[in-house]
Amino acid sequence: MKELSLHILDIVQNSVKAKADKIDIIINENIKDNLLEITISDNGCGMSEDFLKTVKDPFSTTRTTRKVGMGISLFEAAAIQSGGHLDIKSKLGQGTTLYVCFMHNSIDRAPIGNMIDTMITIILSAPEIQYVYKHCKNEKEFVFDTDVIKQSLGDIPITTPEILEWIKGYMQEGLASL
């Protein structure tokens, strides 16, 4: 892929299908310690031990549509080609925690991409789910939770096309003074 937005919203459709009802997505950028680091946790059905051993194979997927999974190795060789990991912890009936480390300046490391995109998409296709997305880099932090605007919308879907033209904006301007 071509940018790391789109390996998280892979990641954020399988915490979706595990029937997560909040999902933190973290980017952190220290470009004093030259890291990218990328955290996407999920309060979701978790993974048994057995399958948790395999997740990062392509061959290994609960899909019944098919017989590969690509999207965690793809992320895992996204980060391994700029210098860096993939962890992955999941506990069953717990939730999951994919932590992803890129070097910031790595000439191989793909690009954030658009993250306004990416959780427009995100909320569209599942709006019922509570998302927190925390952008820091360096010292400044723009966190966007869905909780917080549903709760100001009241009866008004977050999925309403003004809501979403606003939530663009906002994140705009939010990530714009990062």
The other form holds:
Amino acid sequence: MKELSLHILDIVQNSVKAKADKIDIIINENIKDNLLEITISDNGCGMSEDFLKTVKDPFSTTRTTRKVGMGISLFEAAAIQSGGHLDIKSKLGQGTTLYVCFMHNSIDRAPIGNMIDTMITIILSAPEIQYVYKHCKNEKEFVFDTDVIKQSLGDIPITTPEILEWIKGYMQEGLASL
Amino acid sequence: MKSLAELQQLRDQISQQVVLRKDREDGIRVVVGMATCGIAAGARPVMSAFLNEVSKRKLSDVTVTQTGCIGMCRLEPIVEIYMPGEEKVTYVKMNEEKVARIVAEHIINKKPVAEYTVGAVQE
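Any chance you could show the form predicted in complex with the partner chain after that form predicted on its own?
Now the complete complex, all chains and molecules, led by this one.
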């Protein structure tokens, strides 16, 4: 994957499949300590200890159509090649938290990429879920919470094209202010 | 600066429109494969391009949605188009340029772009 935002898009699909109704995405750019951290946590069905042990293995998957699942392994490879690592914590019935870190200035670290398109894509894939995206950089932060948006929308769906356009502009301004 | 007050204004504008968009049974569905294989091959910009075309041309009866892996990962990004009363058409190795043509020729003028379909590639 060319962008970290594409990995995030991919990993969030796991949370959607785990029947989460709230998914938190936190990107923390700590430039002082040369650290980039991404945390994705959900309140979905979680994983058993046995499955958790094998989950980073590309030959481990919940898919029934075939025997490979690459999402987490690819994300871990992206972290390791730029001096970081990936950790997953999960409790059955409570949810899963995936944490990845990178050396911020590593030449092998992929760019964060287009988080706006990633958010629009996951909103469209499961609009009923509450997504909270927090991006911290240089001691400033931008928080985007779909529940706040939905409260302002009343019975207009968040997937209405005009609303998605507005969300894009809103996130553009918010991220540019960091 | 965009504010939530502005969003509420936009909401009021939309709710005043006579025809509300709905996921209608008789609408056209564009389904983009968005599993690991699709994403790695470039499915996200393809989906964005469909969304842009739909909103630019105000195609109120078109819904853009996603699915998982269809099982032909080497042909990703894959897009399926469901038109009411027609057989499903599967487009493979998609990109943004192909999207513009498919929207104009297939979705608007109802003539599938044969050379982009899975059938054309597998021959």
